[in-house]
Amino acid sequence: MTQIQVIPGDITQFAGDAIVNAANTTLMGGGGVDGAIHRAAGPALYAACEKFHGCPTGEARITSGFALPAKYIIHTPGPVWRDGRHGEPELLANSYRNSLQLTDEYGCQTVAFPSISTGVYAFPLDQAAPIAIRTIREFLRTAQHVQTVTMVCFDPVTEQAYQTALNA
């Protein structure tokens, strides 16, 4: 039985199978919740991420969690919004698509995501939520491993957006 669910929370905290990190396409930390996650795996993650020499939007790679609760880390640079017209829609729902193959791909049955692109990216979140739901729902119908798929929301705001998405 596959679920997806919306909780309130850190998602460095999360202890589950893997997390997915709303990475910038150095894929070297920044600001937000990528900041986070790299401060809370430790220097280790730096070096794991130089090895990619970054990643393109919409596309995803896989470290080790490190120092964090979950086993593995998915980095994934979602789209900057611009319009809505460069194709951002497509580009979100890949980097949910491609985060959810590797999780998958790893074995992985817990999955937790932020809410990719909608911080300092300002894709809308009325937009967004939506997109990821739908995405997440998609993958799950054929997935191989994962079961429960988790937004972990930073705040009350981005919390009714996903649950309103869920709910539809």
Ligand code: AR6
Contents of the next structure:
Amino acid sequence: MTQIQVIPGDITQFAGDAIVNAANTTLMGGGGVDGAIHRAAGPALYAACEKFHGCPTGEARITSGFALPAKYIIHTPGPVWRDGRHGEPELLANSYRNSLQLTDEYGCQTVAFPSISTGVYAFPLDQAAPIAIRTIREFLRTAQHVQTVTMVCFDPVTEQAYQTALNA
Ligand code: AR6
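Right, the form predicted alone is done; let's see the coordinates for the form predicted in complex with this ligand.
Whole complex next, starting from this chain.
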């Protein structure tokens, strides 16, 4: 039985197999959830990320979770919102799909996502949430290991948007 959950909270506290980081293409840290994950995981995460020499938008890379309760961290740069006509929806779907693909390859059963691209990257939340839920649902139909995907929402407006998309 696979499922999608939407919960409020701080993703750094997620005690499952993997969490996803809304990174940038350098993978060298930043603000928002990325900054929180780097602070909580410790400096060894920075050293591990350096070895990738960046990551293109929509792709994903995996590291250990270091000091985090989660075993793995998947790093994916979501798209920066421009006007919606520069491939932003497809790139956002790629971030979710490629992150799930990696977690599945690593045998993870539980994985948590933040709301990718809807903070600093300004992707409209009402468009991002249905793309995320649809992509996760599609992936779960053929997943080998992943069973539960949790959207960890940092604020009530974000939580409501994903809850609405989940119930649509
Ligand atoms: N747990 C869960 N969600 C969080 C947390 C947390 N601890 N902290 C923030 N959020 P953002 P983006 C939410 O800006 O839009 C960074 O500088 C936040 O409220 O973190 O993909 C990177 O290095 C929002 O709902 O990511 C990139 O340069 C969501 O996470 C850039 O920001 C995403 O907001 C990426 O921008």
